[in-house]
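Given as C-alpha cells, the chain that follows is alone and in the form predicted on its own.
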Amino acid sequence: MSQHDCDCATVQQVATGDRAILPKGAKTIPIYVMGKRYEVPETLTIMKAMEYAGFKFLRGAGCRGGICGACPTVYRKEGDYKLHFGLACQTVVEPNMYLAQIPFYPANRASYDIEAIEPVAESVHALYPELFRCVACNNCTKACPMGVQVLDYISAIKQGDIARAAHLSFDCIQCGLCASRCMGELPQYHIAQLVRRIYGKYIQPKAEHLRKRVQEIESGKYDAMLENLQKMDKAQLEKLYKEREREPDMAPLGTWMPKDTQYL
C-alpha cells in the first residue's frame, strides 16, 4: 500500500455504497484527499465532498457551522503556488484541489490557575516567552480561516496591551492553522485564549444584568418553575416548546420583549 492509498488519522474510509445519490445532470470535478484522485458534485463543501467520497469523520467534524474550529484544512489550487486555508465545513471545493486536514496541531499550552494569575501582560509574557520570537511575518494572519489578525492582537500582547488583544483574537475558534505557519513557532491561539480569560475575569467591566440574574436564582425565584417543568411528560414539555413566544427572525436587536416577562 502506498502512502497516498492510506487513510489520515482524521477520517476512515467505508463502503461506496454509502454515497449520496446524485441529481440527474449534476457535474463532478476532481479533488484530491491526502494525494488520491475523487469525483465529487461541484457545489458540495470539503467536508461532505469527502464524505460523499466514502469518507467516515470520526473526529474533525464537530460543529459543521463554522465555529468549533475542529475541520481546519490546507489545500493548494491547480496553477497556484501558494497553500490555501480553510474550514471544511465552510469551504466549497473547486477543480483539482490538493487537500490536507489537519484536525490538531500540535502547540505547547502553558500550565497556570486563572485564580492566581496577575492580571498583566508580564503574566503572559512569563507564561509564554516565546512571543518575543514572533518576526512579524504575518503569515498566522493569512492562515486564519476567520479573518482574525492574528499578528496585530500579538503585537498588542507584547505591548502590554491585553484588552485589544482580547478584542482582536475575540473570533479565534482555536483551529491551530496560526500556529502550523509560524516561522517563530509561537501557539498563537492558546496565547489568545489565556489574554481572553484575563480580560474577562479581571478586566472587562461586569455585567449588571448578570449579576442581578445570579441574585434571582440564588433566591429561589424559578425554583417552582423548575420543578413543575420536571413533572411534565414528554408530550406537554413538546406542546410547551412548540407553542413558546419566539423573537422574530428579523426583529431589530434589542427592540423585541416577549409579553411574558414573569420569567426575565
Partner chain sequence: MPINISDKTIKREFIDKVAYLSGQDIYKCFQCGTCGGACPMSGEMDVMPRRIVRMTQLGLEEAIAQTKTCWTCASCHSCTVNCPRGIDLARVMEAIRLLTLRKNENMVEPSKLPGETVKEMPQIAMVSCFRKLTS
Contents of the next structure:
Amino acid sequence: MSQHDCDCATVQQVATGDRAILPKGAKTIPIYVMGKRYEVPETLTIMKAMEYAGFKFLRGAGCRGGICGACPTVYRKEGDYKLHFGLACQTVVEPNMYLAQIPFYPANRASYDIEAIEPVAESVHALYPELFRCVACNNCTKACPMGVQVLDYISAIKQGDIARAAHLSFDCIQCGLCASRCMGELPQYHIAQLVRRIYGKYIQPKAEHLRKRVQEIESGKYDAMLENLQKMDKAQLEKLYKEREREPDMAPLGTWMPKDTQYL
Amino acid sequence: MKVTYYPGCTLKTKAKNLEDAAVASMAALGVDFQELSRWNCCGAVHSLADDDLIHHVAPVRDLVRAMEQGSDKVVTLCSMCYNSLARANLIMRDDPVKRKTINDFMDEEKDYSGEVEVVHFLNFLRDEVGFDTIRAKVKYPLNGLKAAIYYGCTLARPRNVAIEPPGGTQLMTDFLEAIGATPIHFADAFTCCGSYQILANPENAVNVAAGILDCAAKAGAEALVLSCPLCEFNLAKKQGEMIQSGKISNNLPIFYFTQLLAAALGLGKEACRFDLNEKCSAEILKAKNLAVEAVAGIA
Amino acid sequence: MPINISDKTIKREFIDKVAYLSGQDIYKCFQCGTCGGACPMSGEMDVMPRRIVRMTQLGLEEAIAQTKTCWTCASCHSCTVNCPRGIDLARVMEAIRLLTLRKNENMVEPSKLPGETVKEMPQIAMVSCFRKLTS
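So that was the form predicted on its own. Now I'd like the form predicted in complex with its partner chain, please.
Up next: the whole complex, starting with the chain shown before.
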C-alpha cells in the first residue's frame, strides 16, 4: 500500500507513536501533574500517562528505554513526606502521585583537555573545587534513579581514588537529579564523567587484543577483502551471505573454529 | 588485637606519610590495624551554630559505618578528623534532641547514639599498646633529636575532646621519650597554625605559622612533631615562602609523630616515607645518624 | 571613636540572632580582652574580638559588618577555653559569620581559586575553609 492509497480518516485508531490508547476495560487512576489532576490508565509509565493526558514532550524525553537520562521525575505520594525519584519512561504511575518533570537542571561542566590532563585526583579537585563543599547529606544517593552510590563516589574522589569513583559511578546516566538535590551545589554527574574519562584513558588496563586488531586493520590486512566485497553485485553478496560459516547455536564455548581462519 | 581506624581524605593523598608510617608501625607491633571499609569526609571542622545540624551529618555517618561493621572504637590519625568525629559523637551521645533530629534526617541509616568510641592514635598508643611496649620494641632510638611538641588546636580544644587535660603535653612527651627523642616544650605548642585561613587569607596564616616556627627554634628545637596535615602544610610546606620573605631564617624539619615511631621501630623507607616531607627532615636525621635505613637514598 | 547609642542604632534582632545561633549569653562579657590576648590571629585582625562582643551587646550590626574579625578567625577555640566568663566566643564568631553566609554570600569563591592552589592544598584545608567561609 502506497501513501496515496491511505485514507487516514477511515483507518481505525490504534496506539500511534507514543500516544497510548486506553485498552478496553482498563482501570484509571488519578495522578497530579504539576498540581493538576488527570485520570490515567493504571498500567502506564509516567511518560505514557502524561502523553495520554495530553502532554507533548519536546524535550525531556529521549530513548524511552531508561538509559538516556532525559526524563527524570520527582514525585511525592499521598500521606508521605518523602521525595521519590524515577525516570518517567520507566516508572509506573501510582494513585495520587504528585509529580513534576525535571528535564534539565543547571550544572556547570568544567572544560579541560583530556590529552593534557594529569591523571591524578588533584586535577579533578582543581577543576571542581566545590567537591569540598559536600556535607555528606546523602541526598544525591537518595535521588539517584539508577541506584548509584553518589555520595560514595564523591567521597572516593575526595580521597583521591579515581578508579573506585569510576567504578562506583559507572551506571550514571547523567540525569542530573543528584545535582538538583545537592546541598553543596556540586555537579556530581559531570565530575563523575571526568573521572571515568581519566580512568578509561590513563588508568584502566588497555585491551591487548583490541590494540592488536587495530594494528592489523591499519597495516592493511583487511583491505583486499573489503575491496573484493565492494566489487560484488547483490546476487554474489547474497550467495556469500547464505553460504557463510556460522557457529552452531548450542556449540560449547570455545570449541568451534571456522574453516577459514585467515582473518582471525 | 584488631582495631578499626579512620584515615581521612588527606591521608590518602597529601599526607600518606602520616598514614603509611602508622599502618606499618602497627603491623610491627602486632596490631591488626584495619581501615574502616566505607567512609566519607568527616567535615574537618565542627559546626558551632546551635541550629546547624546538617554539618554534623558527615562525621555521624562515619560513626554509623563503624557501628555497622561491628567496631566499638575508631582510631583517628589526623587531628582534624579526630576533633570532628569526637565532637559529633558527643552530641549524638549526650544531646537527645539533636540526636533525634539527626537520626530522623538520616532515615536511610541505622539510628546512632554514640555507641562508638573515637580515639586519637596517641591515646591508643599510650592506653592500648603501651609506651613501655614501644620502648621495648625500639630498634633505633632517636637519640639526641630535639623535637618540639606541637599539638595545635584540634587535639587540645575544646576541653571535652582534648586528648589530655588542658595545657598538658604529657602524652607526646612520654611518646617521644619512649622512642628516645628529646622533647622540647615551647610556648606555641597550642597556638593555631592559621588553619584554613591558608586558603582564604594566606598571608595571615603564614605570619602566624612563621611565629610558631620561630618560637620553636628559639626554644632549642631541631625539629617539630605534629599530627595534623593542615598544620604540616602551613608549618612545613610554606617554609620556603617564609624564608624568601624573611619571616624565618632557617628551615625547621617537621615530622608526623607516626613517622618517628616507624623510624624508631627500625622500619624502612616505605614505612617512614620521609621522601614526602620537606628535604630538611631527612637531612637532620642523616646529620644525626638516625633512622639510617629509612633516609638512605633520599636526596 | 565615639559611639552613639539610641533606639535607632540598637538592632535588637541582631543581638537575639547571635545569642540564638551561638547559644551564648554575650552580656556576660566584662571586656577583659583575654580573648584577643589568646587569639593567634589577633595580630591579623582589624578589630579585636573583645570589641566585636561589645559591639554585639550594643546591636551594632552594620559596624560589625564593616570589620573583618570573624572572617580572619580560624576557629581555633583559644578564646573559648581562655574566657574567664565562660563565653564560647568561637560560637559567637560563627553566629556572626552565618548571619552573612545565610544570605547566600561567599567570603571565598571556590570557582575562582587558582587550580594550582587547589592542587597543592590538603583536602582538609578546602573542606574547613568552605564550611566556615562559604554559604
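Positions refer to the first chain, counted from 1. A quick note: this is a predicted structure, and the numbers were derived from the prediction, not measured.
- The rigid parts compared between the two forms meet at a hinge, and of Ala235, His209, Gly79, Asp223 the residue found there is His209.
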